[in-house]
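First comes one chain, alone, set out as C-alpha cells in the form predicted alone.
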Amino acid sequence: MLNALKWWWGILLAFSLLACLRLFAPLPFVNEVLLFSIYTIGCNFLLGRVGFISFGQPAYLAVGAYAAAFYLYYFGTNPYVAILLGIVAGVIVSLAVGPLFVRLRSDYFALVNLALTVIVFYLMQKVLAGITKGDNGLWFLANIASTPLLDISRADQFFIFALLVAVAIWAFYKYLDDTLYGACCLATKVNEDKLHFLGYSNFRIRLLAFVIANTTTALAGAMYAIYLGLVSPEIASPARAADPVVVTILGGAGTLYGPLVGALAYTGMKDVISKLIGNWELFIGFLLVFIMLAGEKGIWGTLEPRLTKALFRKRDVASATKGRASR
C-alpha cells in the first residue's frame, strides 16, 4: 500500500494542482494546459528519451483531430467513438512512416517531421478539400451527443474527462520510464553501438517510442475536435511545428512533469504577454536562450532537485527530532 501510495502521490498531487486551479482561472485556460501538455508528452518522451527532435507533431495531431472530425461530421454522433478513431489513425499513420523516419537522426528526423507537416497541412487545405472544407473546416458541434456519467460535450464535463486522461497518460509515461524498455529508449539516445552489443535491436526501441508518442499525439488531437467542435488545416500550420518543442525545453525535456509545467507557463504567458505586447513569441524566445544559455534543464529540470532536497532535508530533521524524543 505504502509502495503504491509513493509511485502514485506525484501524478496526484500535480493533477490536484492543477484541479485547484480551475478555481482561480477561467475554464477554457485550463482546459487548454490540460490539452496543451497531453500533446507535448510524445514530443517531450522522443526529444528526452529517444533523442529525436521532431516538428512534426502537427501532423500526428491533425490526423487524430480530422479521424474524430470525418466521424462526427459525416458519420456519427459519439464523442467516445471519435476520440477512439482518432487513437487507430495515429497508430497506423505512425506505423506507416515509422520504419522510415526512424532509421534517420539528428536533423534529417527534425527535416523530414516538417516536411510531413506540410504534406498534411496541404493535403487538408488543399488537395481534400472537397472533404474537408478547406481553409473554412469542419464545424460538428451540434452534431456531438450527449454521453451518460460524463458529458464531454460540456466545457466542464469535458475538464473532468481530460483530467483523468491525462492522469492516465502520465502514469503511463511514469511506468515507461520505470521499466528496462524505458532504460532501453535513454541508451539509444546516450549509445545505441552498446545498447546493439548487448543485443537489442535500436530500430525496433526507437520505433515502439515512434509509435507511443505520435499516438498521444493524435489522442490530443482527437480531443482537441471534441473540445472545439470544429477542425480545420491550421490545426496543421507549419507556423507551429516549434511549438511542441518549445514547450518541452521550457518544461524541461525528458521530465515527468516538464511537459505539464512548460505548457502552463507558455499557455500563462501567451495569454498575460499578448495583451501587453503584439510579438508576444519574442519574450517566449529570450526566454529559451536564456534556459539553454543555464543549462538545457528548464523550469521543471531547474526546480525538481532543489525541491527534492528540500523535501529528504524536511524529512532527515523530523526523523532525527523523533529519534532524539524516544531516547
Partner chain sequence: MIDAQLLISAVIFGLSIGAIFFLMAIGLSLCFGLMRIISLDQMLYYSLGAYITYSVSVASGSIALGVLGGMVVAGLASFAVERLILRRIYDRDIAFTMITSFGVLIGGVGVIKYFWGLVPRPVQIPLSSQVTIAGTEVPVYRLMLIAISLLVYGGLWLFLNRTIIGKAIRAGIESIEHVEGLGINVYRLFTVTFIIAGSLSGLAGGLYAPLIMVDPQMGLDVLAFVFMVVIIGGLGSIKGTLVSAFLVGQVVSLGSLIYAPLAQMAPFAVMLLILLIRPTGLYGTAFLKR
Contents of the next structure:
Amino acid sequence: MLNALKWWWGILLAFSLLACLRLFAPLPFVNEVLLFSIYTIGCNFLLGRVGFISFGQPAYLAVGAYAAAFYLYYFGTNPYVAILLGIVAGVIVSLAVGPLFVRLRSDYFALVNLALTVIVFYLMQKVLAGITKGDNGLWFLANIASTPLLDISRADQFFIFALLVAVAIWAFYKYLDDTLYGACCLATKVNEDKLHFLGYSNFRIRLLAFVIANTTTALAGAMYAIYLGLVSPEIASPARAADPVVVTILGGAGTLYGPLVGALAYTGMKDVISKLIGNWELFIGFLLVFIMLAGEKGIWGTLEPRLTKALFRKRDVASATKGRASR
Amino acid sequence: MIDAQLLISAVIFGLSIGAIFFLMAIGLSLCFGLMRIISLDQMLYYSLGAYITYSVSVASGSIALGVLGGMVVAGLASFAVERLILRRIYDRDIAFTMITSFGVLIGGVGVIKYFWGLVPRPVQIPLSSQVTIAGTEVPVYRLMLIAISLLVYGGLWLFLNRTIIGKAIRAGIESIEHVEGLGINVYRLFTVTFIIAGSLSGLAGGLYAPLIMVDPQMGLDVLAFVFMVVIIGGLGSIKGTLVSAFLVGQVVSLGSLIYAPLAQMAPFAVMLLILLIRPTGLYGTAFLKR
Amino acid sequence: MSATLVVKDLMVSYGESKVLFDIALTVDACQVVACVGRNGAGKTTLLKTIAGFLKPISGSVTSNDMSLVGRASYDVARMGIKYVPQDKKVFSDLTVRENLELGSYATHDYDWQRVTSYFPKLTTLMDRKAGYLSGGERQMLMIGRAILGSPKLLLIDEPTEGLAPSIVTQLKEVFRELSRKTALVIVEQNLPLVCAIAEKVYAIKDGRIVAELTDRDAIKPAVCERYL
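Moving on from the form predicted alone, please list the structure of the form predicted in complex with the partner chain.
Below: every chain and molecule of the assembly, starting with the one above.
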C-alpha cells in the first residue's frame, strides 16, 4: 500500500496541481495544456528513451484526429467510440510505416517523419478533399452526443476526462520506465550493438516504442478533435511540425514530467509573449538555443534535482523534529 | 495524350525548380558531410537572401545587385551563427545539432518579422522575355536558373578538387581526426564550409524570390522539400544532391501535369520508395563517424 | 636540454571509467621508444592523449618544456608531434598526391624527396586514389604524410599490424633511418621488431606502466613477452 502510494504520489501531485490551476486559469488554457502535454509525451519518449527525434508528430496527430472526425461526421455520435477509433487508427498507421522508419538512422528518421507529415497534410488538404472538405475542415460539434456519467461534449467535463486520461498515460509511461523493456529502450539509445549482442532485437524494441509513442499522439489527436469539434488539414501543418520537439526540449527531454511542464510553459509563454512583444518566434527560438547550449536539461530537467534535494532536506528536518517531539 | 509543347515546358519548369532545390539543399548537405551537423538554419539564410534581394532591388532597382547583397548578408549571418553557436556543438550528436539549428531558424524568422513585418513582399522578375525552344515558349529567367545552378555545381567541384582547402574539406568528410592529425585547423575549415553553405542558401533565396512571394515563413515552407532532396541524394553527397534535386524537380513538374495535387505529394512517395530500397539515399554512404 | 616528451602522473578516463593511471614516461631527442602490452591495456589511449585527441583528467604532458595539455590536436601536430593512427585510414577519395599535398599544406614543407627516398614505391602511385592502395602502401602513405615538416616526435600506433613480412622489414629500416632526426614512440605487438629498434621499452598493463627497460641487453623478445 505504502509502496503503491510512493509510486503514484508524483503523478497524483502533478495532476492535482494542474486541477488546482483550473481555479485560477481559464478553462481553454488548462485544456490546451493537458492536450498538448499528451501530444508531446510520445515525442518525449522517442527522443529521451530511444534517441529518435521526430519532426513528424503532426502526421500521427492528424491520423487520430481524422479517424475521430470521419466517424463523428459521417457515421456516429458517440465521442468515446471516436476516441477509440483514433487509437486504433494510430496503431494501424504506426504499424504500417514503423517497420520502414525504425530501420533508419536517427537523422534520416527525423527527416522522413517530416516528409510523412507533408504527405498527410496534402492528402487531407487536396487529394481526399472530397471527404475531408479540404481547407474548410470537418465541423461536427453538433453531432457529438452527450454521454452519461462524463459528458465530454462539454468543455468543463472534457477537462476532467482529459485529466483522467493524462493520469493513466503518465502512469503507463512511468510503468514502462520500470520494466525491462524500458531499460532496453535506453540501451538501444546508448549502444545498439551491445544490446544486439545480448540477444535483443533493436528493431522490435524500436518498433514497439514507435507504435506506443505514436499511438499516444493519435489519441491526443482524437481528443483534440472532440474538444474542438472541428478538424482541418491545419492539424498536420508542417509549419507546426517542430512544436512537440520544442516542448520536449523546453520541459526536459526524457524526464517524466518534462512534457507537462514544457506544455504549461509553452502555452503560457505563448499567450503572454505574443501579447507583450508580439514576436513569439524570436523569443522561443533563442530560448531553445539557450537551453541547448546551457546543457539541454530543460525546465523540469533543471528543477527536478533541486526540488528533490530541497524536499528531502525538508523531510529530514521534519523527521528530526518529529523525533525530538516524540521524545 | 499530353502534347509535346506542354511536355517540354513542364520539363524545363521541372529543371528550373530542380535548380532552386539544388541551391537550397546544397548547404545542408555540405554541412552534414563535413561537420556532421544537420543545419536547419540554412533555411534562415535562404529567407534572408530573399529579403535582402527584395530590399536592395526596391532601393536600387537592380535585382542582380539584390541577389549579390543577399548572398553577402547570408554569408555574414552564417559566419556569425557558426562562431557564436555552432562552434560549441560540433562534437554533440546529430539530433542535438538539429534542434539547436532549428532554434536558430525560428529565432531568425522572428528577427525577419521584426525588420520586415508579416506582409508578403513581391519581387519583380528581372528577365521577363521568353525564348522559343522546339516551338515552345520558355521564360529566359528559368533557363538562367538552370545555368546558374550548374555553374555553382561546377564551381563547387573545382573548389573541392582543385584547391587545397577544398581537398582538405574532402579529406575531412572522410575523417576529421586524420585531417587534424596532419596539423590542419579543422575549425577554420568548418567556418569556411559554413559560410559557403550559408551564401549558397542565400543565393537560392535571392534567385527564387521573383518567382514567389517573400514572406517570413518561406524558409519553413520549403524545409520539408529541402530535407527530401537531401535524403534522396544521400546526406553529405554533393553529386547526390544535384541528381536528387533535378529528379524531384521533374517529379513535381511532370506529376502536376498528370494530376495537380500530386505535385506536392509525389516526391515524398518517391522518397519513401527510395529509402525502402536504399536506406542511406542514392549516393549516401553508411554512417561516417567523426 | 629538455626532453622531447615528458609525461607525468597522467590520468585519462572515458566518461566514468578510468583507462590510464599515473603514467610517467620520458622520450629524449631522436630516441626510439616502444610501448608493449595487451590489447586494451591503454596504449592507443596514451598516444591519443599525447597527440591532443583526448583530454586527460590530470597530469602533465610537455615537450621541450612546453605543455601539450589543453592544446587542440592540430596545434600539437604543428609543434612537430605527429600521430599515425592504427586504422590505416588514408583519405581514400583523394589521390596519393593529394594526400601528401595536405601534409605539406599543414606544415609548409614541400620537400617530397625525403618521403619518396624512404618509400620509392609511392612515386609510381602518385595519381592513384588512396582507397585503392594495399595495406602496406597505405601505411607508407600515412608515415610519409606524417614526416612532412620534419616532426621532432612521431607517435606510431601498431604500424605493422596485418602487413606482409617484407614490408615489415622495410618499415624497420625506415624507422631506423627516421630515428636519426626524429624521436619515435611506437606501440607494437611485433616483439622482434620492437627489440631490433627500440632503445627503451615501456610495458603497459591495465592502464599502468609496469616495467621500463632501458638496457639494450635487457630488450629481448623473451623479456618483453612477459608483459603481453
